[in-house]
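Form predicted alone, single chain, as structure tokens, below.
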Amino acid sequence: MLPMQPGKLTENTIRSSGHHITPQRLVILDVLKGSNGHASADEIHSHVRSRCPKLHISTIYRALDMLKRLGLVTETALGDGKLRYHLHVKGYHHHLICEKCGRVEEMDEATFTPLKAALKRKHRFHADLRHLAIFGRCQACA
């Protein structure tokens, strides 16, 4: 058997939890699938106003909210006061971000397998380590 795709595992999941696959939807999985980092909800909307010139930023909002509560996106904050979505399917990591100079470097999952597996283990604690933003100094401004 074929592996599923991921934009078909997106639909099968949204269709699975007893939501629609509205177009509206569509074009805004498409704009995040598309999205080379993570989007804010204005960014996602200044995209998709040229194929839904009169979808409403709430409805984005709203889409955005049903995927992050069915695993399908992750949201993170990464300083600049807005909140950032990424896909599922691109896969988790975790951003190092400068608070002087604002630089923001990506960094595997597989970093915080030790603390994962000694919270689980000293404290009995099932941490959920999917997409983090670590504030300090990048090494030219430290």
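Having seen the form predicted alone, could you now give me the structure of the form predicted together with another copy of the chain?
Shown next is a single chain and nothing more.
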């Protein structure tokens, strides 16, 4: 397995939380960075295969779970029956998904700012609004 440099920041976050930097995780992180977001576990698995054929899919799920708990990755169901993983680098966004025609629209986070504030003020709750999927009907299907 080829060694490689992950982002130093990511590496430090992982190490300082008591987790190990392993070759498997470096490959997985590299694939996550390469994919333009929204990768599923088995998409990561097939991209990883060429570089590391024995890397088991459960290792991918466990790596994603760790990255999620460290806040480096979000896990979101976009309505296609798989969970999709997004590595956050700069800024957040959300998705509006039409449950009739399946259209997936990407939107920026601004619309959720008042909600986030209201949840904090009225419920003392710090909502993680980094990558939501909101289901409903698009204009054409309304």
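Since this is a predicted model, take the numbers as computed values, not measurements. Take the two forms, find the largest set of C-alpha atoms that superpose within 1.5 Å, and that set is the rigid core. Residue numbers count along the first chain shown, from 1.
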* To do: Would you say whether H123 is displaced between these two forms, judging by a C-alpha shift of 2 Å or more on the superposed rigid core?
  => yes
